[in-house]
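The chain below stands alone, shown as structure tokens; this is the form predicted on its own.
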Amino acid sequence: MGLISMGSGAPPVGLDIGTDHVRAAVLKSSSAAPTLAAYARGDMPMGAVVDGEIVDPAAVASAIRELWRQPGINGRDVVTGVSNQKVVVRLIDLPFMEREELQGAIQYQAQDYIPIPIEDAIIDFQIIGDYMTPGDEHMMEVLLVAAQRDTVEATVAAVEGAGLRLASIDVTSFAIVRSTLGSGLNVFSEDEESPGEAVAVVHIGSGLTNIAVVERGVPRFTRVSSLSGNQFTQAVGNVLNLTFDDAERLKIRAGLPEIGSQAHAETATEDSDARMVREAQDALEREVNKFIAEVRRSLDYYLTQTAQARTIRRIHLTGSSAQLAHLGTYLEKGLQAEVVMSDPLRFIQVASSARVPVEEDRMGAAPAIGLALGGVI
């Protein structure tokens, strides 16, 4: 699914354009799982991309040209994804029609579920499936995505400022959920669901965080936040008065306190390094609390929403912001869900070439790979 698709001959190149950093995931066809040939990380500069939006497509393009420097990353069709509140994704319920109808209609229908003028926006759609009310009526399930027409000419301008040639636009979360759970031809696969249980994927980077709920093999609900690595950075700079790069360092180092433990309590004979650790820590556990609270009401307004689901069992956590030590172990106590890391790699395989530049950016890689991925199932 694409909000843009122009089609190209070999698979394109997943092209993951974030807050601090551009990736980039080149996947070849096999017989068994598809393989990672190629993958790299570049730096982003500061306020080119700000809470998902590229505000300066120049500088955007000139991040990717640098990453397209490194070795194996020499494809010139892409596919990208866009992830900010000027997306809106809808799971909504029409009386049944064909295709061929639905493609001509879904502009009109598309007006009361979008809160965004519908001649400002680039309307897509998926057909999920087809069903009979208890009144004999046809229905069929779609769902919907919209994306602010400017949010979508900024990206093509920065990718074709770059050189290279834009094959589809994707909704990023569809593309996160697509290399942690899996994918099929054209819905999402199911994760080993029971009736009545959902699984959420919540994707914390440096400067957004993604939250998606999968129901019965199809991501139903979709939610960006602005709570992420760097806010959580930025809440320990502020405590210590702190540049953000110091922040950053001091924030890895010290992570969550364990839970129920007394490391962070302040005694008489701690140095100076204990207590700033401490001090973080603390920071640390007021913003992770405001991130639960965030994720919660999300998971509970999806809840509230589904006729079919009553409780999200399991939640996928991934990102590179994510691998802040015992932040699994909060979110679990918090959300009342089992927590799990979810391996991007899972789904691929890595060649030699590509192993190293992948690991080092494991958690972060999650995107590039899944917006890949919907080029070569």
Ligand SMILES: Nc1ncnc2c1ncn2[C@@H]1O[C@H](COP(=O)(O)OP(=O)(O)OP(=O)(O)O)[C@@H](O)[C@H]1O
Contents of the next structure:
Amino acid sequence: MGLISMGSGAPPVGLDIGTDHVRAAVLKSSSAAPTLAAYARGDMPMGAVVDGEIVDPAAVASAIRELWRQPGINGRDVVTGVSNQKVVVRLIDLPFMEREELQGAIQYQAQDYIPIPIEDAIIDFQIIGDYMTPGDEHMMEVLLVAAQRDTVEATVAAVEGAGLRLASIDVTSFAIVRSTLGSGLNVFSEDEESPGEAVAVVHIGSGLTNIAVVERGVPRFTRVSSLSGNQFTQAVGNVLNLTFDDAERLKIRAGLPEIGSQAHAETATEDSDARMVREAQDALEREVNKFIAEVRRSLDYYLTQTAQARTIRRIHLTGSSAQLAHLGTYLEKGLQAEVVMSDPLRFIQVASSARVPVEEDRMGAAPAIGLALGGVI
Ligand SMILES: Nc1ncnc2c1ncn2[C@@H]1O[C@H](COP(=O)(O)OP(=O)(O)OP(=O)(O)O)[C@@H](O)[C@H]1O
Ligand SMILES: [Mg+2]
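I have the form predicted on its own already, so could you send the form predicted in complex with the named molecule?
Below: every chain and molecule of the assembly, starting with the one above.
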């Protein structure tokens, strides 16, 4: 699925443009699993990407150009993702029609489902399947995606500013699901849920968290939240009055206190470093509890909207911020679901040239790899 798709020869490079980092994944198709031939991550200047929107296309373009100097990153065609609170993903039911007919009608059909004027949106859809109602009406299920035209135009500007060509735009959540659960929209072999169950994928970055729910092989719900790594850092900085960089280092060092540990009890012998760590952990625990409530609201919303799934059995956790110590255990307890650390290398092979850079960024690599996967399958 691509909001814009122009078709091309070589599979496009997966380009993930984030708040803190920009990443590129080069995949080659092969007879066995697709092979990651090159992978790189570079820094994004602060303020260039805010809430998933490119606000400074020139700064993003130069970060991308920098990335293209890294070994093996050399394709001209790229596929990027859109991910922000204004991207709409809705599963809708429509009277059955052929694909071509829907292509013409979608503009009119979509307006009922998206909160932005149709002329300001770029719309795409995928037909998931068709069915008969008890009253013998022929219906179909359609996954509708809409992004703000401005968002897409800023992405085009950044990519073209870097001397590259935008081959297609995907929804970042779909890319994350693809690299986490399997390579196609409809292929989730090992996670094949039994009826009544769904799985969630939660990717926690720096400025955004992407939540997706997959049921019967299809991502049926996505939500983007701004509760993520930067907020955790900010909370630590605020309680201890630290600079952002100091708070960032302390956050990573402290992590969350082990559940049930005595880590937060203040003791008479506590030195100043132990006190800082304890206060950071307390702040993180409060922030993570808010985060859990946010994820729970999203999952509950999904479960009340769908007639089929009654539970979310398993949560796949990814993203650099998922490395916060003990986060998985907190989520497991707070959401009453099994939490597994997801591995974006699970469904691909890795060439020796890509091994080191991707291993160093294993939790952050899911979007870039998933975007590239969309181009080779
Ligand atoms: N070991 C760790 N423990 C906790 N947090 C970590 C750890 N390593 C990195 N992080 C956090 O991960 C975040 C950066 O994530 P990432 O690089 O994936 O974001 P991004 O892709 O640039 O942003 P986004 O996708 O949200 O726009 C930072 O908040 C950083 O503090
Ligand atoms: Mg990211």
